[in-house]
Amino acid sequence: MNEKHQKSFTTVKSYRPFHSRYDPCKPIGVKYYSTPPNLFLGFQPPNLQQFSAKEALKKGTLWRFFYDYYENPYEKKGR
């Protein structure tokens, strides 16, 4: 991977649905979807960094790489 691509990597992707000028409804705007981190790892390498047992129960996974915090992109910031 080049350096520019690494800085722009995110598990939240977005797209803008097609909107025809003849469509009677107003445009939807940008749609967002989340991709899980395990899609970007071909196999689980040995010695991955782990959470403590208590923290792993809260996060739902033992391995830090597989933890995916979900932040709702549709919520307005600054409320």
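No experiment lies behind these values; they were computed from the predicted model shown. Between two forms, the rigid core is defined as the largest C-alpha subset superposing within 1.5 Å. Numbering follows the first chain given and starts at 1. Compared with the form predicted in complex with the partner chain:
- After superposition on the rigid core, the Cα of R21 moves by 2 Å or more between the two forms.
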Second form
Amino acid sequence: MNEKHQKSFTTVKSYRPFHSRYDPCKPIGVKYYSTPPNLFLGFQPPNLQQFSAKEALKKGTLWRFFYDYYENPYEKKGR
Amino acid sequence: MWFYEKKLQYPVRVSTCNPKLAKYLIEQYGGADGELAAALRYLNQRYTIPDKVVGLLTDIGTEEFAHLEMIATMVYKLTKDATPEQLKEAGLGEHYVNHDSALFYNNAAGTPWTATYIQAKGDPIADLYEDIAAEEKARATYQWIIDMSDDPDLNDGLRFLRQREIVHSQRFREAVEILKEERDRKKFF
Ligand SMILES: [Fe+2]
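Output block for the form predicted in complex with the partner chain, input the form predicted on its own:
Zooming out: every chain and molecule, the one shown earlier first.
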């Protein structure tokens, strides 16, 4: 895979929603959202690195670049 | 026409008896951004889109039915052995009254599927942008279900489905690029 197509981004972002002292619930603190790899590449260039066929069937994509494992961000605070 | 392969696209395993998860999963069965809506959206739009991207809509629309089948299997496994009492506890009492444990195309809140969930504007860019949005919404729905679920085997299948939404979104974005491209400056991969 060409150097410039190495992943140079994060696929989880976060922000802190404003919390007023009049809000009834304890603040959630950080809110998380996904920014998956498909946002970053444009048209897929040739010769991207692949998973083996067996691995690809398991992971849901042939292309390493597009693989994005998801886990509940609120369970593992501050991943 | 279609050929049917009598197996799932990805193995479905459920490790805990938690019919409540079936109630959440049904969102991806008969909800606005669910697999049924996805399949019908793409397979219908493909008639009125430039030739270059018809095949993509056919492929992805077909795959969505394979996903629908996975969701159905998950829901079925979670509810098939549940007593009426257990279904009631899981918030599926109303569902039982109407359907027993039969599957039905409604969302997690019980609203039946409607064709108004999908669009066909006939404008290729408008339709593909809708498809991209639909994929991102399905991806998000899978995240929210994974967040609510503590069944590792079920989550494994849901992660596979979420990954497929990412790939679909990428391909629809590329379809937009193909339709934007000037005729005499094309390259194929
Ligand atoms: Fe999809």
